[in-house]
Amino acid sequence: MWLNASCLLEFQIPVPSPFLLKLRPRSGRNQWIAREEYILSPSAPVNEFTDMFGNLCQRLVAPAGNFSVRTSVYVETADSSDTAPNAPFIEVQQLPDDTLPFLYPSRYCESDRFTEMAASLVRGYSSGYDQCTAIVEYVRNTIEYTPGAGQQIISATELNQLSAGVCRDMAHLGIACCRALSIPSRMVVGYLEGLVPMDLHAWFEVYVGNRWYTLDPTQADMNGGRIAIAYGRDAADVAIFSQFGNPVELLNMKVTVEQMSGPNY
């Protein structure tokens, strides 16, 4: 299917304030991206460099005043993510290179505090894909997802004791009780056609079977498209925006997913 999805950021800048943006997908082997329009506004020097896990990343200085960021990109992808029951676990000295940082703790994925509790979770299921569904239904059906409600970024551990969070900290759970048990997980944030309400979206892939695959707590299934726009450990590594020096005020912020026929060239 094609997707037009839209991001719009207003801000209101005391001073000129050094930003990092990633906001920028990639096109690979789920998406391919057709067009994309990036507006700054004013206007202001962008230089773009590629981080340690290969998310185009955007540095400039914005100036004091209002000043927005509009991104429009327009993607072909599938219309539901792969599953993959019974794909195996890999053994971690067989793993690919590129995967090993997701195999440690990290500061929101504490998977070192949660191996006790993931061998409990998957007991009596196949080793790999059907052990992070059992993950995934454990997450689904003991936390409470609240979309909208989370502010400050929540570890797993701390989700663990809250029983309540958004998909950002939902897949921190998931993410870590995967990780104990010595599968690489990531986390993904992006945009979902069909999401309620509409707004950017973290989920997580687990490397199972000899590729990534696509887990979401938060959807009951795993239909509707996806548009991958970072990937990282956790939140830390994905966040859209981060800003540095004097706070600034985020006015506004809109996401838009439409399915499209095609790109208008």
Contents of the next structure:
4 protein chains.
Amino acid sequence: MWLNASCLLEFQIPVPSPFLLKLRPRSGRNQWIAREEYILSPSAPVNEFTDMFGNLCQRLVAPAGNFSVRTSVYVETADSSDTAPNAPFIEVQQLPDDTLPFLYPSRYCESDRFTEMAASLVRGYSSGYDQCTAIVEYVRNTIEYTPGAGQQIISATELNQLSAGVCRDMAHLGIACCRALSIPSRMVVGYLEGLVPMDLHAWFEVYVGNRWYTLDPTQADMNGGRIAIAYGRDAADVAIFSQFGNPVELLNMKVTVEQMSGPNY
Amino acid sequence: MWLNASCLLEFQIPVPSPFLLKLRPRSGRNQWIAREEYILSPSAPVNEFTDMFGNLCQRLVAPAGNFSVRTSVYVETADSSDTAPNAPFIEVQQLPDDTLPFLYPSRYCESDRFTEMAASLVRGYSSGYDQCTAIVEYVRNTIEYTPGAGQQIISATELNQLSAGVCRDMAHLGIACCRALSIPSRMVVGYLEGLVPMDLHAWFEVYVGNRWYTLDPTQADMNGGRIAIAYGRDAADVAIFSQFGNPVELLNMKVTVEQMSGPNY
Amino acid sequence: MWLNASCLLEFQIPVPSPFLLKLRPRSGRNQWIAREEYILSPSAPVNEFTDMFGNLCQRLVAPAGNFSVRTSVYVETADSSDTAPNAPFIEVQQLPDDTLPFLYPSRYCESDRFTEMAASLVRGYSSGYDQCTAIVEYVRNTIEYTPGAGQQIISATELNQLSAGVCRDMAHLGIACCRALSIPSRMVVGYLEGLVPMDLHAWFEVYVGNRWYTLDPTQADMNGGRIAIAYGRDAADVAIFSQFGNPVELLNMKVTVEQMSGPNY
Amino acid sequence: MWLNASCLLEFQIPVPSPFLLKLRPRSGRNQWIAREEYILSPSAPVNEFTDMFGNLCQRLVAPAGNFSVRTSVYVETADSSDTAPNAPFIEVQQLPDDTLPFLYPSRYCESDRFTEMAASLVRGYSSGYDQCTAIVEYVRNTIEYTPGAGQQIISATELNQLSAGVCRDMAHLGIACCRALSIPSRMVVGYLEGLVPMDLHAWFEVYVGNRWYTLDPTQADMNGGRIAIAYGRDAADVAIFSQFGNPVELLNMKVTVEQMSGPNY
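Form predicted alone done; form predicted in complex with a further copy of the same chain now:
Full complex below, order starting with the chain above.
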């Protein structure tokens, strides 16, 4: 499936302000970036680097005044995400080195506090993928998905005491429980075709059966093309923009995702 | 200063259990590892790799029964840690890329919740090192250092509501406040000469004045040689051992640090 | 300066053949990729990864038949390359770690065989940048630049016995001599605005005065915008395509570089 | 098998001279460093870092006068190196990313010039390991192993025109031919138990059958414990010491390898 996706951010900047952006999706085994656009207006010197998780990050000082960031990508991706009932748990000693950071508790996924809860949620399920989907079912059934409701980022333990959250929060709770079972779990921020209302989206991936699988507590099925923008341990790692110093105003944010035909040759 | 330091861990392992150890200090700009020993008893196949923070990590499956890990290092290090009154704050856009992960909130250092508190603690101090020492003073004066008191790891926000904690907890609170000021701050686990009672120790480092400086809320001054074993965002990254699966019993842990003369040639 | 550059490769593939491509320029301190296109026709699954030098590499199996790769970039870059008369030599012990691989001899830059020649070329010049430009002058004056003449890649020692070579060969000779003076030197493949005849181009960079500077033995001055596509030790590292297995036919290769106005907002 | 190995280097240094050393073997899947010693005399500030191939490298400025480097390791390693008749060739598109640098020609392994020769050497052998051993047989039978004969490093094409070489040269020729067949091949410098006369040794590894295998053109069989000190593309990457600036005198070099019983508990 070919998708065209875009994200527009418009800021009002009182004084020149350092930003760290993560808005350049990378081609990987699951997606091919065939066209990409990244327009800063006004333009500003940028230092791009790769972070610990392989994300391309853009560092810049936004000039005072109106400042906009407009990115778009044209991507080939799968029509739906793979599922893998019965995909087995991978013993810690067999995990690839680069999955290990995703076993530990992180800012918004306090997996060290979910040992008992996770164990009770997966009782009777076979180890691995089926445990993860049991956890996702719990999150989906327990937490009311309320797009747009989340301003302050809350953690898995905080969400677990509430009844409602955004996609990011629900991913955090799913991640915390999966990690509590020693299943590597990572946060993904990206685009999901057909999301209602359209916005940037967050979901998570688990490493079972020797590969990463996509899980999404906000969606009843795994249909819809996805474009991953950034990976990390939780929302602290994958913010599409971080701004330092005096607060700036985000005037406008607009996200689009359209299905396209393939490139014309 | 030449130090000889050792750490002995003795476990009773009911069933073969995966471990991840971080007990091989690296030579760096501040310490030279002249001799090192790392004995597993009984011996077991180990996969050693480098994590995202540059720590050498050892992965193995400990066999059932008594299992001990005995490490020692003979190291040249400074007699005391550098201090740098007035060392300036480095603007985010000028920071080296590899300091950036240490700006974000992490599991036990919820810096996103300390913006106001940190600002109030450093009012009147010049930006940079002096802000950090003001924060360390606050932690030292507010939290009673109670070595050995900490079983469950608590976070900076949790510690801030209590009156007592271990070195690790106090470092977390210091880190959370420094990061809230956009100063990169990282956890260090290691040896400190002369620590009473002797144990592994935790402190933190801040990046100001274009280098990392050592801070230690548990110590009245910066005297004493230090050997860094592992670096990370907080205790979740620098555990000297993580064990997965059924719990095992840590029967004994013994740490020694002695000052030595230099090597005989 | 805004440049629009493109590269088209058309192959006739007898049997499915593995390719490794390096055709996705990265944003860095000197260039900002504002728009990029990378079209495979027919499309094929690609695995993109980052190599040791930070280049984004694309691995794929080209299907039998006609296969084309069409890439374009729209980039903000400098109008001309910085020069730095008198920029000093950096002592080896002060060099950043990531410049060190560019001190050693490599396949086509046998710097270990150029110690005497390099010393004689730079006699009387102050250490650093001025030595490098003396070497570039020698290459420019000694070797006749014959675009399109090079099929087999020849090395610096081989070129030094000939009177003519392509840009790649001349860069190799320059690199070999600079490395022989312990100056880190790296190969760059990319686009050069105004190159006659238009083609992909190769030049090199040297690390003096605490940064990388561009040198180009084929050009009388450093005017013209440049877009770096890949960095490496020599041509062996920066081939824009490597093909494995039975030979395939490159039917057509077309490169364009146009100066543009900036993006319309 | 437990080995105790040591390497002593004694220099006479006329003026302070930068050195880059690679003398700290790492634990890996095949060897466990249980004890290690690294003594500089006189001691000097060292900056240790990890190079592109994962080797720990030590950078320092040796003071004028007598300067010695004394390293020893106590290591658990296999009694002999695995062999794998029939282990299959891995198609380029299936190779792990980190094996790819070892497919390309390098300074002393001009694999691009060995396509025909390699093809003719392996005619009739099944693709993969058996081709590699055919190449090793050719090198062993064609080149007279003359320990101690090699001062200047010569390349595979140069050796191929001679009748005699040292272990390093013979490894280069083996590597060049294997790479010419698209088999990743890397140089190893290390210790070999029982080597006559005892010295540091060089051999190579090939990636077939989904792992690295050891090959050694100088040895009739694969018996003897090995300790890898450094990995790279060829001798240019794995020099145990590189010295920059005015030449220094290596007064003495002594290598020992002894078989030991395991550690006493």
